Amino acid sequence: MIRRKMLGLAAAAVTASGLVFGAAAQAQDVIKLGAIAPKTGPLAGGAVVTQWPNVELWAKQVNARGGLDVGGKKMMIEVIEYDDKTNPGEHIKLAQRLAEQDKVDFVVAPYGTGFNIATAPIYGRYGYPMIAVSAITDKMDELTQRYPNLFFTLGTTTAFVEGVKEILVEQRDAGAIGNEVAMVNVADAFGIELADRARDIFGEAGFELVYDKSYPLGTPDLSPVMKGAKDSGAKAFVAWSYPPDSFGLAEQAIIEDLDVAVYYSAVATSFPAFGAAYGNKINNVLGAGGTNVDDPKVAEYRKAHEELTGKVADYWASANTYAALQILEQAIEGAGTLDRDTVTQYIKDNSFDTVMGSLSFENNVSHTFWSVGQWQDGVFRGVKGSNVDGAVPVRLKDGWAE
């Protein structure tokens, strides 16, 4: 009886030691990467296109290569992911959880401007380098000074408006449009901010906003907005819009047969679903983002994206999101350590070879990005950008026929 008990104890001890040492060994071989982004809620539609597949793709590729080389030691990637339900309170709590309970080594920056800014103080406190992608603001200087671990890669609000302005000026000089511009915006922080900048920047360039209206986020009926734009007679239409309404506006433009030479809608125009929904009808529609599909690196990336995740990459921030992970990868390998301060400093000091080309940071902000793209025969190509190659000439919108 006593013997059996002792055997049992011994077995338990062996198991326990196995657990302890097993866990220790595992902790040394794996890099834990925390990722929080919406899988449900209003921003989920964008995050499942742009954010999540890239995390999956990158982790799969790195692990297929045998992991990252950290100071001569191969380490596999383990992704710990949570759904923030598009709720900032939830996101903050989960960010704490990543740092305190899961003790992740690195994090993927959140999806959405508000979420990046909300988590910056937390990740900053734990020293995580945060390479933000889906965050556009004009307050980058103030934010990066406050949070030295925060990096921006997708451009500023002003850069987006400037891109559109350049196109308008070019087309006015070419005689395709006049001085009149019809502008609408979604009444949400992002749309209001862009419209506000555009009023100044378009005005300085001598344009007159003959129609300037906003509509609430999630409004189901955009037909009055489009009718008003049509009645204004402007040959240029600019919409600072969000995912659901970018689709809704295109639909109304088709119904109303909006007669313009320049048609621009902001976020989600670059989504493959946008092209799939309207086919040739939206040929020559302009939108935020862009990519250079002829670049072999981009082509290779897009192919791998489709093969490994089963989804088509979008024609904008997908590549930037992947590039941000490549930067993290190269910084960890380059620094040869998991020490977060060393890795952060490495990101500041070096340039990185990514799918977006060579990328480096100037005061924590990267100036390599696309600002405007255009649907040209089934592909959304970059037409305006900063430090990117392969911009194609802008084409004029000519009707909404199939």
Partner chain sequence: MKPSGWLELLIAAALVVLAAFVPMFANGYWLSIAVTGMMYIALSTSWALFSGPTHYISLATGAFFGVGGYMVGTMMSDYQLSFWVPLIVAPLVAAALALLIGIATLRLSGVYFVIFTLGLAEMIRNLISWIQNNFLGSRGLYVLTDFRDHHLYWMLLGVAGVIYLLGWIVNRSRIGFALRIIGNDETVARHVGINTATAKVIMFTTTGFFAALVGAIIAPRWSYIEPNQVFSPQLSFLVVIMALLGGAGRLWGPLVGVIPFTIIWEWVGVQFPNQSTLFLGLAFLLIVYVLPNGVVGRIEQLRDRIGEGRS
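Could the form predicted alone be shown next, to go alongside the form predicted in complex with the partner chain?
Left out here are the partners and the other molecules; the chain alone remains.
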């Protein structure tokens, strides 16, 4: 189903012809932004937390300011949304529709590593600057050379594995864990690439994977996976997981009373709902990403996110998604045009003031990101990252009691 939003200064007026800004916005005064991401399917839970609210927040804020200044002309934002149903083929068909039927000016990059890689050719064909906000891969150099419109903001696979490895080494040196690690991964592009890289990096650091298991995306029962991890006797558990399984694995770890000093799961560990679901039981659980909640910019962003969308931002990729939209905004205004090639070049050549700080791209890749965070006393704080401030010391996991 098509969902069209015209986000105005206050509430949009409903007319016979649809939703419009104020009284008489003209088509030529509108910048069309296409957004395709899951609203249904296995990855919907992540996109609904991380992607969709930030698109809404940014568009509302821009339009509340009177729109974007494009070469001296104020232009409002119209968001055209589609649900790809967590289906890459569906996403590609919808992307073509955005370009050829809706004729959108710009797009929001897809949700998820596999979707960003799968759709790069279609967005590249139409020349849309594509700022990937939820993609982790070591193929960035190869992909950005092939698709010069593609930008990455979240860090490489190697960087994420290295962050976890550093924690494992630190805790081994402190005597909290041994060399044994239990590792599991979701069997899609994201989890497979991270697990493959982890086998090499953990091995080089002297760790032994005494349990190494993959499972399909959307697996409803993860109890066998967690039982295997527990039976391994490892004091460190690492899961390269996506939203549904990050929750499912935590639930099973609590049920099994998994006895580890280091517990890490990936995407969705930073979600407020993760903390709400398990309370203090997940204190000192490590996960992908992180944020510096003490940064005034981050605090202001999180407040606006909740006030304007009614939802609490997650502690990782939410800010990254919003920052990517800030980059697009500043590039359009800086270039003074809607010409996509010109805007893409502006992104390549300039730095941008964002909620994540000053961001710029080297060969289309940003090197400012959080890689590992940890739940500490009800807040998910960054503990490892690249060119970020506010990292806090790692704490050991000590049971699953409230």
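Note that the rigid core is defined as the largest set of C-alphas that superpose within 1.5 Å between two forms. Computed from a predicted structure; not experimentally measured. Positions refer to the first chain, counted from 1.
Residue 251: CA moves 2 Å or more between the two forms after rigid-core fitting. The two forms, fitted on the rigid core, differ between the two forms by less than 2 Å at the CA of residue 275. Once the cores line up, the CA of residue 97 ends up less than 2 angstroms apart between the two forms. Relative to the superposed core, residue 233 has its Cα moved 4.1 Å between the two forms.
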